[in-house]
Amino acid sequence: MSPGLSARFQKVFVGSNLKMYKTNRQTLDFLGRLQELTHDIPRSELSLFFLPSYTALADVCLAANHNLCWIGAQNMHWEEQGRFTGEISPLMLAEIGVDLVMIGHAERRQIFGETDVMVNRRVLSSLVHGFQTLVCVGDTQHELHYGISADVLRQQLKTALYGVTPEQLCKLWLAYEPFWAIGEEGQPADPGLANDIHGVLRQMLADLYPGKDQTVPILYGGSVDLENIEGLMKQSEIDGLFVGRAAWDPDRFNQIVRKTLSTRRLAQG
């Protein structure tokens, strides 16, 4: 057994980003079924979360048992108010009871042109406003091919966390989401490769925050499904899973959660 499997966390972290799928009614049905299916799992062993669309956030936050499931926003502007058409402020998210904010998702970076500096501004604002903050980093197929993924990811992470204090790390989660593993055409990362990349991110945390690197969970996301969970969750540096379309059916999401937990328990001996 690797020491890393037991040294950091007594729980696993499992979540999903619903992206621009599911109506308000569909999302509420998803929440209800997911909570029903997973309520028996001790939350001392599991942090469960999902991120609905903005139109569903208020109703989902009201309906959710936040002791069972964290509800997150898919993005957030760094300013509290202003002339930012189409954006959502931290005050708006706090008012409706959002628990978590995701920042730096691959699609925000690739499709909408978000830069590392913009990610940093959002991270700092999210932490100041008390949200659990999930920071995503990822590499492209080109960067992987030329062997520069580690350099790119170090830059993304170092910039994202610029100005974040050691005291704020308790509100920080990371997710490694290789751009080439996301979407319908995505290919899941080899578990060993994913583990190596997580090790790079862990070492960067150690460099930035000596003695504090073990306090931040690092999740893997990218074409996760029931078939590859076992390989991923046996890795010493992977603390949880950020699941895409495989989790959009609550019954299947429940299966994913339970397999993640059972695999980690077996790996820990």
The other form holds:
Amino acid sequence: MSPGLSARFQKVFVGSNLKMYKTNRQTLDFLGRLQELTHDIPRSELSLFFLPSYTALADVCLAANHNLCWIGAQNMHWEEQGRFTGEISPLMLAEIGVDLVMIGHAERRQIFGETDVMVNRRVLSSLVHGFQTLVCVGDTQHELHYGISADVLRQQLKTALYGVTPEQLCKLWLAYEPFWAIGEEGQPADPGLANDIHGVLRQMLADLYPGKDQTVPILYGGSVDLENIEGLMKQSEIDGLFVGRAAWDPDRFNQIVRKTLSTRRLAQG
Ligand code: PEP
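Now that we've seen the form predicted on its own, could you pull up the form predicted together with phosphoenolpyruvate?
Next comes the full complex, this chain leading.
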């Protein structure tokens, strides 16, 4: 057991972002198989979720057993309606029964130019509309090289949570996803480094919300695969995993979930 392994949560958090992959039909098949493979795992020990494309969301929300698997949106506009071509509003997501909304994914920030302020608006709106809200933060290779990752991440988190009340924290999850670790070109973070950064984020939460920081799970994401789960899940500050490519096959996703769980159980003794 790694020293000081946290028992913050009874369960582990494991999810996947399907990005712009899988058609509606493929996503429904994915859901069905994933639920079938994992239904025996007590949900008191596991929070399982995935984020389909917008076109699959409504059907998947209808088909899902939400006690087994939460379904989330990959992004959301902060306004309920308006002249925002191509955007999706909180009312639209609420109507189809979305459980979770992800905000601030690295690809939104890097490719679509989302700023910390936009992330903050989306976060506030998502919380007001009652969604479980997964906020992603991450550092670049450049920031890592110059040793400023912790400063950048503190700033990202502080801005993202500006105006969020202590009462809203129960609806908040965080994911640390280093930009340099995500995708085919990415290198998974060294587990010790990831743990240190999670510690920085946890401390930032404690500074912002004294006494309440332990209620927010912090997931790690970026090139997670069966091979590196053990190292990551033995770390005291890592509460779960957010997985891209490796989880898009439901059988592999099931293996990832089981390995995450068994590593955490072993580590906690
Ligand atoms: C991601 O893009 O959020 C991600 C974790 O991707 P991957 O696991 O494929 O690196």
